[in-house]
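One chain comes next, on its own, written out as structure tokens in the form predicted alone.
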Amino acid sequence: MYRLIYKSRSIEPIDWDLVSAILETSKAQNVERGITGVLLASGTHFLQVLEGSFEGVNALYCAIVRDPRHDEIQLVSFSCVEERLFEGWAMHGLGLFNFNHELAQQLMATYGERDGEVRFPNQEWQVLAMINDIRRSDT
């Protein structure tokens, strides 16, 4: 089993309709490659963790860093791991842009700011802190 973290700019500002159209595909897809994971927006970047099998992950972030919506993609982590963090998700999205202020400005407290939104981290302990953030939030 491995987890790939990529974080990337978008050319264009995010919203939720280009979220809710990026996880239409990849749940369909994600299901037949048996990939799970989820992607985070804020209004400027994403940031995707994929769980698989090596050659699945591996062909899906190949096909992820030739998409036009976006660039300066940046490998955050491709490592083997024990088991899945996000069992049964084929793909969860979250966007940032929608959460309560108060929240916002907690994870950019913690994590930083880059562009006035919540900056993504560059080491995996660091991403898999923030979601686990964000999901308890969630409670």
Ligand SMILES: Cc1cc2nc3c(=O)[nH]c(=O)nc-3n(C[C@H](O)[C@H](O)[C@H](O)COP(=O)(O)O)c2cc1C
The other form holds:
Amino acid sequence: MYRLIYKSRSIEPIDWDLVSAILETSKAQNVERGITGVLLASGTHFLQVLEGSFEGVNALYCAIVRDPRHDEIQLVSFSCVEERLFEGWAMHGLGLFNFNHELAQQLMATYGERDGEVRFPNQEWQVLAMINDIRRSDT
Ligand SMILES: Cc1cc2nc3c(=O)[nH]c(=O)nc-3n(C[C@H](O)[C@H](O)[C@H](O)COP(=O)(O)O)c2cc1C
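Compare with the form predicted alone: the form predicted together with the ligand:
Now the full complex is given, and it begins with the chain already shown.
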């Protein structure tokens, strides 16, 4: 089992319609390819976690990198892991622009801020900690 994390900058400002459009095509394809993960979106940037087989994750990442909807793609990590963290999530979208003020402030205080938005971390452990914080406050 492999996990890949990258971040990128959206060409267009991100709203929930854009995230939904990506998720709609992603979910069916990901189920077919045995991929699970999370797609985080701020108003300007994406951060995505992909989990699956080496070949599956690699091929999907190569397709995503070529997608004209984003650029400045930065690989955060690609590693062999024991198990999935996002079992059951064919691709779960989280729009940070939908979060309440308190959660957004808390994430900015912990992980840093850029142009009034949460800055996505450059390190795997910080990415996973951030997703954990979001999941905890979601429930
Ligand atoms: C930020 C972002 C995340 C994406 N995530 C996925 C994904 O998880 N699964 C997927 O199949 N496509 C995803 N896509 C779409 C792919 O880039 C591509 O458009 C899609 O796989 C269709 O490719 P195809 O025309 O080769 O079938 C994503 C695109 C963007 C911009």
